[in-house]
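So this first bit is one chain, no partners, the form predicted on its own, shown in structure tokens.
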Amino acid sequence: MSTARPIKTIRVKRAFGAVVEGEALVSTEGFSPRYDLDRWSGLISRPGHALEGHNIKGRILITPSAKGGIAAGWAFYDIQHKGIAPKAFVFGVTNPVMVQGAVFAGITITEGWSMSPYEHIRTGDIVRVDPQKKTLTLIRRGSPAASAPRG
């Protein structure tokens, strides 16, 4: 984990999982693991999605909402098993089925923000999610090239 002084900390309302640190993947559009994601590669593949062409593997996905039900929750286990899951899901709003899916898969998950992350965090920035402290922390700015899609 980084020892750099945080730039900005946002409180989250609910959180579960391990403390993780990594590159942020930020979207103002909701996320469905069934309809937005190629579950063999980890690429956001739905045409027109705000993150189309970006890969979620090993990233910290920050998005306003989780879309889906029981099958979407099970998809979290599927992508974790395949090694293409993000380090964490940071949702503005989610539902119990998605939380169950993330917990079962061992993926860190949070819900709710004390302030909008969109004003402070951008794709490519390095962030830390600490479920015990219920925080999302911007550790350092990423390079502008980090926001470009990559498979």
Contents of the next structure:
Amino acid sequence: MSTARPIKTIRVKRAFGAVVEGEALVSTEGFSPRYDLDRWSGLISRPGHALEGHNIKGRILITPSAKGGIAAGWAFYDIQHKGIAPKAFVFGVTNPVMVQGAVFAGITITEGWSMSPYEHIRTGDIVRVDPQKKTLTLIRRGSPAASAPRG
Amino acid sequence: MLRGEQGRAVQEALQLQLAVGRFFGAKRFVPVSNVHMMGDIEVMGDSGKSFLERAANLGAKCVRPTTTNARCIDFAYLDRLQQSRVEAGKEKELIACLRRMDVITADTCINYQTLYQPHLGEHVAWGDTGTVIYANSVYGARSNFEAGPAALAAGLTGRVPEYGFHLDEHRRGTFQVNLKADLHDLADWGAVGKIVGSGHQDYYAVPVFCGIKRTPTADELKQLGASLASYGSMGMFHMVGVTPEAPTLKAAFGGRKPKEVMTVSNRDLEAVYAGYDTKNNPLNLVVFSGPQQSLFEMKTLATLLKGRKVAKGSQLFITTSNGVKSAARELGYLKTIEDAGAIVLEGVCFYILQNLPQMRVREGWSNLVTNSAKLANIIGAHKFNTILRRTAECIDIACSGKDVR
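Show the form predicted together with its partner chain, please, the one above being the form predicted on its own.
In what comes next, the whole complex appears, and the chain from above leads the way.
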């Protein structure tokens, strides 16, 4: 855990899971583990996706909405077992499948935010998600280079 | 259950349900009478299979009738489609494992047409978004989207946490859609779902359709619902004078004001059809799937295909349930369809077919023509360029290899 002083805290509405800290991956577009993700590498593979070329592995994925259907429920468990799951999903709005899938896989997940994270958090920044306190906190700024896609 | 007196599988299932219920602020559980789950090897992978095998070995048994959704392999077509024997072996083990847990492996995504029709206010736990939106909207039953592991949990515990569409507050309409378009073909209903769903990607957005000019059929509502759920992640709609919780516009909104009023016209529909581009690639694949075809749809396809042949170099796929295919065989529809050169798969959905990406490359498929707006949406993940066309146009394309527009 970082001891750096938090510089911005956003409240989330609903949350599940362990406290996690890691590099943010910020998307302006919704996310589906079935439509957008290469489920063998963790790369966002759908042509034209806002995060195309980025890898979700070990990241804290901040995304406005959930896309896709029921099949996503097994997909999170699958990527968790393949070692390519993100540390947390931070959704603006989500649907039950994402929540059921994340809980089943033991991945931290939150929904709703008190203010838009897009003005405060960039890809590469280090953030902390605390489901008990229902907070998303910017711990420290990442380097601009971190926002470039990398496999 | 939580103390484990009914076994570890039930204990873990309830723990999962409790955590999900807490997330959504559920105050209690409600009993469910029917469960429908997605569980096949393409979707769950080896880790999901191991999870199910462990549950079966722990002696897990469903305490409510639990059916399965469409899967990824029709074993009769394994070789013809050059699907993996290894994966087929896993799929067979998976089916055996589900049966040990008393799951009814019916392998259909049209359970609401062929297997079980819940009544007004009945709580169920269904997977496949198309089944959920149909249950909520057309039958007035109550279900959330239940992912595979969540649906199985409901089968094992006989209950679900009460949130989302189990509660009155989420079932009321949120916006109004005036239907001015003439809706003649199933594809038109899917196109409406695309127009309305794309602009409202929200599980809790509930459109209220009004102005409908005639009584829609079950297949038409199926296409509309599947499309709304696919493009909009929606779980419910109302249709004034048609669906049970919408005797009037006022009742559909339950005292709330619509957040928005939109109109869908013939011009909007034509814009949807005009929005697809063949990109100068061949039109050599036509698919009727997602959802599986009902017996009535099979009859229509047989009528359209009678005496015709699928064009050389083209392929026409139709997916349906085992029950519908058997009935279509009895009635002679299947022979007409197969004589024309179409492939009718049972118990599967086209978009989750095992090995589909490899099949696409091997067969030289780029465009996929369909009358299902849902299929046109979701199969993009497999890098198909999709084209939505009306049912008869799809058949004309299959038999000529040329677009009719």
